[in-house]
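A lone chain, given as C-alpha cells: the form predicted alone.
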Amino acid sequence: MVPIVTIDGPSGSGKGTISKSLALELGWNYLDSGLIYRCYAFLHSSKVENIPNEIEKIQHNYSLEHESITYQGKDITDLIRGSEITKLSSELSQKEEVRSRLTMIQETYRKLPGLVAEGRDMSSKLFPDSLVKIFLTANLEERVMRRANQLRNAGQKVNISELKNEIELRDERDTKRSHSPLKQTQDSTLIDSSSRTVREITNLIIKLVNEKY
C-alpha cells in the first residue's frame, strides 16, 4: 500500500508550502492538483494539441524557497501562477470532461514510497483512501496577502479588492461546482494556517502520518 496525505483547501490556505515542506520532509513524491489545472489551462489557450500528453512535458522542479516550471525549454513560471490561467483553470475545472481527463494524470502519483497530494477534491474524490487527510484553511485577509504577496514576488500588480473578489469568486465556485466540489471530509482533520508556522503544521501532519502508516 502507498501511503497518501491528502490536503485540500481554498485558495491561499497555505496548502501548497504546506504540502511541499512535507513531501521534502518525508521523502515522498507531491502532487499539486491546482498546477496540473493551470497547466491545462496554459496549453488550451495556447491551442496546443493533445493536451494530456503535452501535460506531462512539463517540468516541476522545487523548493521551499524557489520553484520553476519550464515547458519546451521556456520558464513558465509566473505565467502559470498569474491570474489570466488561475482564472481560466477555475472556469476550465468546472467541466466535467476536463476533471476526468485530469484525473487519470493524477492518479498516476500514486508511487512508492508515499505521497503527498494536495488541492480541492484530493480526500473526497482522488484518493479518499487516505488514511491522513487534511483540510487546510486561513481567514479571507490572511488568504487575500499571501495571494497578493505571491503575485508580487512574480512581478505582477496588485488590487487588493480585486483581488479578494476573486477569490470570494472561486470560493464559491469551488464549493458549489456539481463535479467535486471543496468540502471537509468527514475523516478530515481541520487546521487553520492563519496564525500558524509551517514548521508548526508540518510536524502536526508527521505526527499524524506517524500514527496512521
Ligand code: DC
Given for the second form:
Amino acid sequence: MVPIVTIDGPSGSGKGTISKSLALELGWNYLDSGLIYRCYAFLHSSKVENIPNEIEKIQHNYSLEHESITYQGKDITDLIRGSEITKLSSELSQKEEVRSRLTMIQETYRKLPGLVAEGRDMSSKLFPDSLVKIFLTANLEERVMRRANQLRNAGQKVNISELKNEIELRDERDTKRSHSPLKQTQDSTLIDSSSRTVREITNLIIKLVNEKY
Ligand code: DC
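If the structure you just shared is the form predicted alone, then what does the corresponding form predicted together with 2'-deoxycytidine-5'-monophosphate look like?
Now the complete complex, all chains and molecules, led by this one.
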C-alpha cells in the first residue's frame, strides 16, 4: 500500500509550500495537481493537440528541486503561474470532461515510497483512501499578500484590490462548481496557516503521519 498525504485548500493557503516541504522531508513523491490544470489551460490556449501526451512531456522535465516548467525548450514558468492561465485553469476545471481527462495522469503519482498530493479534490476524489488528509486555509488578507509576493517575484506588477477580487472570484468558482468542488471532507484535519510557520505545520503533519504509519 502506498501511503498518501492529501492537502487541499484555496489559493494562497500555503499548500504548495507545505506540500513541497513535506515531500522533501519524507522523501516521498509530490503531485501539484493545480499545475496539471495549469498545463492543460496553457496547452488548450495554445491550441495544442493530444494534450495529455504533452502534459506528460512537461511533467517529465519538472522536478521538486528544479521548479522551472519548460515546454519545447522554453521556460514557461512565469506564464503558467501568471494571471491569464490562473483564470483559465479555474474556468476549464469546472468542466467534467476536462477533470476526467486529467484524472488518469494524477493517478500515476500513486507510487512508493509515498505521495504528497496537493489541490482541491485530492482528499475527496482522487485519493479518498489517503493516510492523512489536511484542509489548509488562511485568512483572505494573508492569501492575497502571499499571492502578491509570488507574482512580484515572477516580475509581474500587482494591483492589490484587483488581486483580491480575482482571488475571491476564483474561490467562488472553485468551491461552487458542480464537479469535485473544493470542500473540507469530514475526515480531514483543518489547519489555519495564517499565523503558523512552515516548520510548525510540517512538523504537525509529520506527527499525524507517524501516528498512522
Ligand atoms: O492550485 P492552483 O492555484 O495552481 O490551481 C489552479 C486551478 O486549477 C484552480 O483555480 C482550480 C484548478 N484545480 C482543480 O480544479 N482541482 C485541483 N485538484 C487542482 C486545481
